[in-house]
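Take a look at this single chain, the form predicted on its own, given in structure tokens.
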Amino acid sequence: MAVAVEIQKTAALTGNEAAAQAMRQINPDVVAAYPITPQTEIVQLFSTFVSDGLVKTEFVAVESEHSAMSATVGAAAAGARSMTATSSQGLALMWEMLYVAAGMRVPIVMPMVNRALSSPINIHCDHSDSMGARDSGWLQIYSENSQEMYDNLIQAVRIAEHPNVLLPIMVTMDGFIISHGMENVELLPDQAVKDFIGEYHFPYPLLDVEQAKTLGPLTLQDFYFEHKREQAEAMYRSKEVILAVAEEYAAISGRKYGFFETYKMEDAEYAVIVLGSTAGTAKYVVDQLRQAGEKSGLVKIRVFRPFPGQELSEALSGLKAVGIMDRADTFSTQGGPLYLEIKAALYHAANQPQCINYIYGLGGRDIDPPLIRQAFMEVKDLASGSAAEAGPTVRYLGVRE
């Protein structure tokens, strides 16, 4: 069936500009923000939309990222559609309030530009910031490029505000690689976005004086467990909502999203799994390998929270081996966060592929086609049983010895 795609405008935008344009079209009631590299440009651009009268947003310039999230939580609890944005140490400074936002079930949408955490001080990309917050109760969506950042942010509003979800969501993109790199982005008409996200009606606004509410109260052994169980259930329910929203978005944009994207996986015997901008380079390597007759494939994870474990297990069940690439380390000595999630998902699989974990690209270290090809060849050797020796399960790709 043909989709009714809206007429779209193509513009050359950086990832930050694409995020700011999405925020302009979303037109939130409140944005509270504090600058931090490489996210600063998002809220800086958005503040110009506010000053130029292009949005009706109340923009709150605060003194720290902790305050930014605190103000955003307060505004959302009052019944306002609320957003903020951050990176790296800024996300870390929000840590306390991330849990408060999720526990209070306020549907905040936050662009998050991935950047390494100190120390040593580094302003370039890895995923240690968002991965550090992976168990905070926020949904997490990762973007390969500027187009996906734009599309994901618009969908995130519908997902977070759905009555079966009511959880905050962070939409990420790789710092500088995507945030400051310019690409062609197809923008939906303003009215199409407005119609898609609809009016916001928070079901439990604190400012409703006719029906008094309590959000974030003290609960001890009597009800705390039940609150957390319901929060977990909302995360389970969000999977269905994510796919339903993606279907609706495809009808107006022509761009279809799921929990993950598979690339040349139909007859693949081995594959690599990635997050974020690395997928573009990895697809190029897969194309080269395919031209050489190799049965290689790629899986790009889009939704990390909720983690699509069952769906991934089914997608990987026919493979002999997979390489799982993490742009963050857990320092658990057991591998990176994506690796651990996938290994857990595969535990009960009938045909479990062998797995190698690659920690790579920390602090913005380049990940080029030769390095990704090296990973593919090692995974191929594991799949064929031709590896001279087993080697470590967790490997550091591209680090100087």
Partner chain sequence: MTLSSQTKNLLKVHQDVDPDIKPNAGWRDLPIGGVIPQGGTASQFATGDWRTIRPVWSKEKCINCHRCWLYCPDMAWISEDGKIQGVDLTYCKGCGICANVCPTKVHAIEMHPEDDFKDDEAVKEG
The other form holds:
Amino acid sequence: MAVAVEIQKTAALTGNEAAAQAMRQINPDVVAAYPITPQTEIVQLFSTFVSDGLVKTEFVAVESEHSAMSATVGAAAAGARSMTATSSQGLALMWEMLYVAAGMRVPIVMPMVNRALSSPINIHCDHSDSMGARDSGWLQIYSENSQEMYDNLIQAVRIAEHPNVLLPIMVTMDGFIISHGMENVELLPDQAVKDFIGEYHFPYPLLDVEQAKTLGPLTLQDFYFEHKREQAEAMYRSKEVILAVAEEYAAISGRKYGFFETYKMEDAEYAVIVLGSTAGTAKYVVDQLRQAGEKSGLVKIRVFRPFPGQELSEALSGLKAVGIMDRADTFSTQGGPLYLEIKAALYHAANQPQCINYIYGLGGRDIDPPLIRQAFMEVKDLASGSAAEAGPTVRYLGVRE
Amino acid sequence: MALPDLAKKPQRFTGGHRACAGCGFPITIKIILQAAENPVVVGCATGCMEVTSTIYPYTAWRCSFIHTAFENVAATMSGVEAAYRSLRRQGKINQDITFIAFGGDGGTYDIGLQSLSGAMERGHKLVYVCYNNQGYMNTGIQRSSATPRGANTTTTPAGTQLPGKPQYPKNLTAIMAAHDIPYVAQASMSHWNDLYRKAKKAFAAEGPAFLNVLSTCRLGWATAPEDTVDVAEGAVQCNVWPLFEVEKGNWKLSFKPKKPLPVADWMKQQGRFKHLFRSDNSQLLETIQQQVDEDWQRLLELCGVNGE
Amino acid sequence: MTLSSQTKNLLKVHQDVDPDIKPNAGWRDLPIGGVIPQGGTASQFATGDWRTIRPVWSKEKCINCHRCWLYCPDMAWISEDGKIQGVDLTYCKGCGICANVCPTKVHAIEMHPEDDFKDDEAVKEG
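Moving from the form predicted on its own, what structure would you give for the form predicted in complex with the partner chain?
Full complex below, order starting with the chain above.
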């Protein structure tokens, strides 16, 4: 297996192109999808693979995202490896079916290109769309760049379809910033991906007509709770699978993934925590701060569902302060979704850092090094206790007052 | 096919389901499924049929069955059928399978219309059956766009100012015919032979097919349970529910009553129209009769049949 | 559908779950996703106790037209080799459709109140 590492091909690809290439190599039996900016390119590129016979896929150009998810659920339950892709309003229209997919335990893999939600309508990046779906029972993996999008999609197939998991996964990347930004991406050979993902598994395929079965029945007070309890357990079990798959993937690609990535955290006294493409800019800021002698570090969350609470709590324990950056608001007056998760995870930590929340970048508002540097400096003040006055714990970064 | 012979074929839908005594749709299912020769995969929209036939751990279905949500059985079955085509093309499956989607009129005329239109337009080889009981019966008898004008429902209650539902039902069968799919038909569970023949044609169609089947809801229509078949028959005999088919664009009348019953005679059988027989509503009864007559004439023209 | 042996082994985890779902089964013992992994289990559910009137069938009068079999919503009329054998009271909900669709001239089915049979049951049980 290790041979693949040497024969990877480097190509300059946008995030959407990288996602489409991953889909081509995954070569699903069925793809049902609908166009939406900024995801459209994935569907377009994949359609050309279908037209040119590069994949065995039956492509269903559905009439809405609701139908995209419905058809994908049907196809996956039928016994076919099935994918779709979406963004923003498209994910919002799928909402009902996201819960159905998770509850029916169909292992769908879906590239999801993060974009703000209406209203007002906006086509640029924030995480409101996938964050709104964070409790739908899907696994969620966030990607910093095109390479991660590609790697995460291939791993997602194995995670979703593992018999101990059998849950759908969305793999996200930031709209336009990553989806339309070109970078070098290392691609595995087609055969290596094929071998890595193996055959599709679904225990109750509809097309096995010799065995009658009923999928999606009415379950009431006497059984519904048990079904949901097992679904919750699958999410717990998925943690082990995510790490095992990452390990195997490292062996064929040389790229190793975990629940989150730490950057210059060994002796850090304070840190910033981010999701997605902002990590790239934040690493640059950390490098600058380090050169100036600052003990700053960065944590980039990769797996948001299941949330690696215990592991993060251990990684953050002992820091004096952390700034948690959310590219989405919950409108709960309690801060952004990542902030809430991390604060909850730290509740039992022995040495709790102080936490502040930065909500930033809504609707594609630029997040540049000076802004991130500002966040770091405020977190540093909090860490050193030199903040003249404790400001609000939830701060809006980069908005005009 | 003679009925005693039809009864020799194994059934795919069992007793022990929880539909009301005298419900129409199990009859519709029976006639349609007995017409299928291949193994079937059934999809069902949320509604009476799905709810009463799959109360966990009991299922009345002796075949592969899937339910996902209300408005999307056509899309769900699109995916199942696409999976079949994909796996068959890859040589992973080698048998013929028939795909059937069932939806009530709420799940078909209203909330599921988009997904139905999409699936038919894309040409999936599946048979969509609307078991049409003219209202949202599972949630407690609300009006749908299939509910007849004047019907008393819980969202169009007959009151002192409003005499039941103000609108006529929309002509979904014609809408489906306008999709130019290979086969579209309107049928009634009361006319089993006609429905059986139409189901056969639908299964044999080279592409999507749509059947709109009148299936009595004795609760929503307020009829005696034993009258379930009679009242559906009445709808056909008074031209409220004409039987016809549209095959490759050709409209064909399946049944012409010798002497059509007055619509009022059919309505009299049902509690949901009781208020229309108050003297202050007599004009409305006449208006409805005129509309039914006009619709019938238009259908005769489409079918190239001479009127009286 | 053909499954690779590898797939079969993996799926064993799920398929070893007892397809007969016990009413008191814990969450670990149920098939995932609320699947009912077999067909027709509703046949184990008796709906006959909904009935307030019961169809009484006359074998002598019956002409085997099977309209009762066809129009019974509860699959209660039993047909063997093209011959009606009677009604399965396990499922019959007493709707009376069968008596109504039985041709008028034949009149092989009559509906009787369940109360009429109370004594019979008592004798049987006694």
